[in-house]
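As a starting point, one isolated chain is supplied in structure tokens, in the form predicted on its own.
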Amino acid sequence: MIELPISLLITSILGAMFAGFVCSTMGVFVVRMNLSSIGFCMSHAAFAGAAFGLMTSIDPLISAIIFSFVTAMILGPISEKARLESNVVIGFLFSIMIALAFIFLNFIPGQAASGTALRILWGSIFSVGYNDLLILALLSFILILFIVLFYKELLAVMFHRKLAESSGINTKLFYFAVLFFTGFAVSLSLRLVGGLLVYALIINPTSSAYQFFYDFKKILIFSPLIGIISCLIGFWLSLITDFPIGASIVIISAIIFAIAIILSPKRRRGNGMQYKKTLKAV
């Protein structure tokens, strides 16, 4: 088991909690608005940005945010003006970003196989600093404020975008806001979870919460809780096994999702309804 100084331990635990909160909170919107493929694309954009930062000696966090924002701009306003289907743009950007990421990693002088480069792939317990923690805390606060202030509008957009637009809601604004918040969440969680795995922290906790609840408020509460629990248990698993922390977090979140599917009342209710329909048919 790795023994950490108490200050580093507290910083890492708080970082894991904030990363779990922001990623799984954005996961609620990503999953509900059928933007899962977009979240996947943006996680790899942040990964490519961090790799670019390592290659050029720029702060990987800054370059990851820039790449995420550029991707969000292409996926959002630019793709709508160009009148391209989102799947076409996503497929193009994903292939480009993953290719660029490995090209950038290959050109990192003397670090292609070192811990510095591998941290953005798999994440690291030691990578979360005090400044990262403050930024994650600030993003968490802004995200909560955004949801509280625009809860009704967000609910309308997620329920039916066209209907919300006909009611006078600027749906594009909220759609772009979700993209940019997702980009921020991915970029800030990259050091802890890793570029290849951060996407799972967005999807798995929310998918677990959806197995139990229909009420959006409950999903909005329990998805971040599941995300935080996944990060804390994954952090502990990484400490005692020396596994990469990103892989540990994803394994725990996947186990929770598998358990949620098994115990899901929605699944049992669906099976019961199907059984009744079968009896009627007979």
The other form holds:
Amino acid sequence: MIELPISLLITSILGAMFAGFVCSTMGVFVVRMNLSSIGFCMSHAAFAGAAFGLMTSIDPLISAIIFSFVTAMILGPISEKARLESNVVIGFLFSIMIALAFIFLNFIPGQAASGTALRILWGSIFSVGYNDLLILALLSFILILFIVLFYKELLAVMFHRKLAESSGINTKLFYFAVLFFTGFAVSLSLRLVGGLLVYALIINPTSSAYQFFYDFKKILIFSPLIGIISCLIGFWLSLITDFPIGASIVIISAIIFAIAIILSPKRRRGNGMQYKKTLKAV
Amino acid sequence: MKNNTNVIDLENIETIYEGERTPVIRDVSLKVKSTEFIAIIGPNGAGKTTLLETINGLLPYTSGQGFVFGKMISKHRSEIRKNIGYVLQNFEIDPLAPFLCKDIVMSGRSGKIGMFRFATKEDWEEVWYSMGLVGMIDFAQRSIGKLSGGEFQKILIARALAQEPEILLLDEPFSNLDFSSRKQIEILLNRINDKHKITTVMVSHDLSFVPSKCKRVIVMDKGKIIMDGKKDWILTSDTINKIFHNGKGL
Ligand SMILES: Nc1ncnc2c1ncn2[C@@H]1O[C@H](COP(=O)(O)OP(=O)(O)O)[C@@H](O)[C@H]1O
Ligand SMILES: [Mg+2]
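Condition change, the form predicted on its own to the form predicted in complex with its partner chain:
Below is the whole assembly, all chains and molecules, this chain first.
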């Protein structure tokens, strides 16, 4: 168990909660719009960007945001066309980003190099500063506003993009809004969760929520809730065990997902039930 | 602006998909009057879907001129779309999709309500009304992924109707349905056109299901309109036999 000053502890806990909120809120849209591979690529681009920032002494948050936005600008239009090449480009960019990240990490100047490098790889409890907290809170607020204000458009686009477009909604706007907010969410959560795992925080809580609800509104409420809970329990786990914070959070969110799959009424009522019945009949 | 009674007015339209060289539909001229019910038939790949999506501006045309409600399609796309209901062809939905039927029907109205506005009581009235019209009011709280093919098709039609469209575009509304569902949808389309005076353009690759209220049939083949006229005349003509039964043992 690590002893922490209380103010640092509170900052860190709040940081974890906000990170859980922004990532798993964006997850709802990313999963439903099949943007998983773009999101995956963007989170690794943010990771490479942060490494670049550390190497060149730019604020790693800014370089992370720039890297993931550039990735979104390249991948967004390609994937939008649903062309075959998009997977090829995603695979290409993803490997380039990882390679760049490790090259940048290698060149981080000074003695603390390995410590800093590890921190953005694995995440760190102490990394969330007061400023980060403010920005995370601001992003959370903007996301809530975005969802409340554009709920009807978002629902239409999530159901079927072409149908939404055909009834007069500018779906491109929402497509890119989702990509950009994802870029922000990833970049801001990077320091806490770490570049290699931040993406799990987008996917796992949402996938858990999808196991239980048929109502989009409920998914929009429960996905962030599960994200926040994962982060809090992960935080606690990391404190008592000294596990890296990112890994703890991801493990917890993965356990929740596994439990969700086992308990899921959606799956039980389907094939599983029939299978059991057939077994009994035999 | 163009002043005439045709709600749809296409002249020598040509549509090329992005990245392709050859046009999928060529030299298409089509005039549709208000409250008309027309069926566009033709074999798979004839360009029927492409034509529908050119009408509501989902696909840009590369030459010719197109007007809907007297407005140039290329310039007023989103405005025009708010008054066109579209029912997509062969649309499969993930059974786990997290949407309730009433929300899907409401989503048809989202464009019309407009940005920065919330759905009002009147908007919901319109949703209940359209769901009642297709006989699906009991399904309001059900999840969209758990419907049968016919029920799902009705919800999609209700979704388009909730928009209070002046034109209804239906792409293969009968495909993947059993006989009784087809019959139900047919009755529904007849009624929508008859009672609600909505101009209806229906696409089908199957000759056998042209609703009775539909009096005009357009035949497409290889991207061109090859026949346009009264239903009874077209369905019994020789050309149609050649296109639809060629190589099928006739
Ligand atoms: N997105 C696309 N890109 C390129 N070609 C397409 C696309 N969609 C359809 N086509 C081609 O356009 C032709 C007409 O298609 P379509 O309008 O869907 O025909 P129909 O609806 O009559 O079956 C087909 O040859 C098809 O291969
Ligand atoms: Mg078609």
